[in-house]
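First, one chain by itself in structure tokens, the form predicted alone.
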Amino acid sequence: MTDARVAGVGLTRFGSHPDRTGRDLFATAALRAFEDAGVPREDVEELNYGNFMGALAEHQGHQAPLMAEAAGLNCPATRYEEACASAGVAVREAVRTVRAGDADVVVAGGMERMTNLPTDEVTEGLAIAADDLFEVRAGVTFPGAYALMASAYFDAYGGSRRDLAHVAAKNHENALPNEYAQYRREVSVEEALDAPPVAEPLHLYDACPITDGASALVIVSEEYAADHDVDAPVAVTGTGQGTDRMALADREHLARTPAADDAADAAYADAGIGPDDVDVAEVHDCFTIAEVLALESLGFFDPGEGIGAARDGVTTADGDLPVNLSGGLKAKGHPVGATGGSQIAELTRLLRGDHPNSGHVGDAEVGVAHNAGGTVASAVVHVLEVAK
């Protein structure tokens, strides 16, 4: 089985994008990975695409092709859609089907466009991530499912907003260099108590903003990398995946994420590592609480002992365990087509040395990606390792 290699990463500024198209997004995000690459477009074999809610958002469902020919690229290409995940989810089969000799080069990412809808119909529109019978006609929407889980942590474990707020301070510093970012500025942790309530107990900066933006990634075979003398130093040396109940009400145990249990096991186990061997990581930190959960599905914490792992240093920038030194979700920002893909690029470029803050981590060899859909109903891990 080859080794599948990141060849090169491509990303838009996350942000606003009123004058632009969700086409226009990917194309660039795709033109930039091929630069970064140095690979020929027309030795792409095919187009792995994440997207959300574009049919919501532009009107425009069936976009795959689209986005093959906005990319300029005359092959195979598939949409994914697993909510928040959809970008991760298309980044595995790329990695699978390069490592199962089915393809040499794949290009996968993403893309959404949301800015250009009214805040309640954004609001709306991801809601249909969550279960439409049991949650949405309840008027459930992701700020208030996220605050249940955050309710229910502090209930198991304890901890409290000021916890929650060390961690948006954190990410809010991670981004300021970060020349991607939607949002670089500070944000104290006084400032994050301070906010509007937004769903109790999470406030205004507990909550990731509404973004546009658009990821891509060329993932290429070790092989496909030697013979064409690119330069592809990091690979993707573990994927995993997992699924849980849909409906909070139906689940065991709201403040675990057992879908993200099982996709870092499945990660950790096809790598050939375990959580002491990670250097450095990108978490789906949609809401302030999902970073903390998702440190302990990688884990990195035994249950109930993330919540202080901001407050106390371990995941800032010059902690032992760097998490989110893009800004994460929070502060970078969330096209939730894309989030996947972006987290990957970060990941590569803070491996290979040419992130702003890579200088935290110079020493760093291993690098894990945990990408949410919903309420973690979906879950995609991947590792991350400088190649040997």
Contents of the next structure:
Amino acid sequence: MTDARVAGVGLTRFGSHPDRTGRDLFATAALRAFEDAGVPREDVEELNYGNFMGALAEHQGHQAPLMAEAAGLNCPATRYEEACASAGVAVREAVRTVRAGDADVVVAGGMERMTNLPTDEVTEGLAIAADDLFEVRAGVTFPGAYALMASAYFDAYGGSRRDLAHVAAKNHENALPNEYAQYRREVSVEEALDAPPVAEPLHLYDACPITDGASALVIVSEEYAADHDVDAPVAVTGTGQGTDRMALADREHLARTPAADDAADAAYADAGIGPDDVDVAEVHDCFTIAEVLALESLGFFDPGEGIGAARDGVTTADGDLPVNLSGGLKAKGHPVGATGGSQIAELTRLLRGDHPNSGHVGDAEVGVAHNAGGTVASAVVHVLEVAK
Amino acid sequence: MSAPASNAGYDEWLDALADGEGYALACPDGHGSLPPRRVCPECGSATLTEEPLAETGTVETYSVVHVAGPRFADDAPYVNAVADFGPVRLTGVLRGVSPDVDGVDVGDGVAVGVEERATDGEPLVVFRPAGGE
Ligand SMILES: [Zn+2]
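Got the form predicted alone; could you also share the form predicted in complex with its partner chain?
Next comes the full complex, this chain leading.
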């Protein structure tokens, strides 16, 4: 089995681009990825493209060929949809394709356009990641679902809004130097605590913003990189995916995410590492509580122990295990269908040493990305390592 | 919104809940689920029977929703809750309490029925404090 390498990464600035079409956003990210990789477009054999709500936001289905065209590609193109984990799945399938020897060069990533819709329509659009019959019709919103998980967590293990506010403050601080981040602005713990409620116990700064943006990665085989003199120092050494019951109410435990446990176990086994080997992580903090649940599923903390990680400084930029040095979904932004690709792009930059926050993880060799769909009915975990 | 489509299995379940005859599906191993189902989502058994819901449910978690979608615009703020009714948990809106975090507790007993959404009159699974209101 050949190694899959990240040859190049491309991102748009995440933020509010209400006038920019999805095709323009994705083309921007893809062209940057080609430039970063130094791989000619003609060599691309497949496009794996993630998108969640393009049919609602742009009245545009069948987006993969449209995006191939926008990026100047003429190759098989497929859209992956797994709610907020859409691009994570797209990357995973690119890795599997390259490892299987079916292609030497695959482009993976995604795009979401959201700010062109009014907020209430985005709220309704995001809710379709939940069970329509038994959750959405019962009043469950996307923040509301995570609020239910946060309440269940506090009840089962303790913890407080203040603990969560430390997650928000940490990720906003990490976003400050990131040129691709939506919010490059500090948010204090007190400011987060005083913000208006969205779905209690979650308030405004517990939630990721509404974001437009795109991500693209050029994934190549180790042999292709060697034969074409492509500099690709970061390998995807582990990939794993997990699935859970769709509706939160049907889960065994309302404050745990076993789909992510399964994805992490599979990715670690694939890479031949364990959680103690990880130097840096990008995790799916669509809400502050989601970062806590991710840390526990990734095995960095036991269930019920992850809530204090940011407050205690373990996961801050200079802590033992920096988490979301990009700013995370929380401050960097969450263009749903692009997020999984963005996490891999940021980890790659961190490990290569060309991320504005690379200085915090100078010796890092192993990174983990955790991308979750809905209330973690889907999860994808990847292990990235500096190639030996 | 588009014209209301029928959802066979779910519609009958909602009607039964409205009539005070709510049920869940259960397999021989006792796994509960909600219709429509052809197999138990836990074990795959195709032998599913209707079991009555517990008279009183127990709130397992809740949130107070302030920012709602368009179909709940006039309902907000409202309390969303997940309550355990024996074979299954149900998700619904908790009415008859004040919509703030101190208005409800995990462990509270609730009854379940079907009421109208304030925004558009569509049917809504509603919990109310057990034995009260
Ligand atoms: Zn069963």
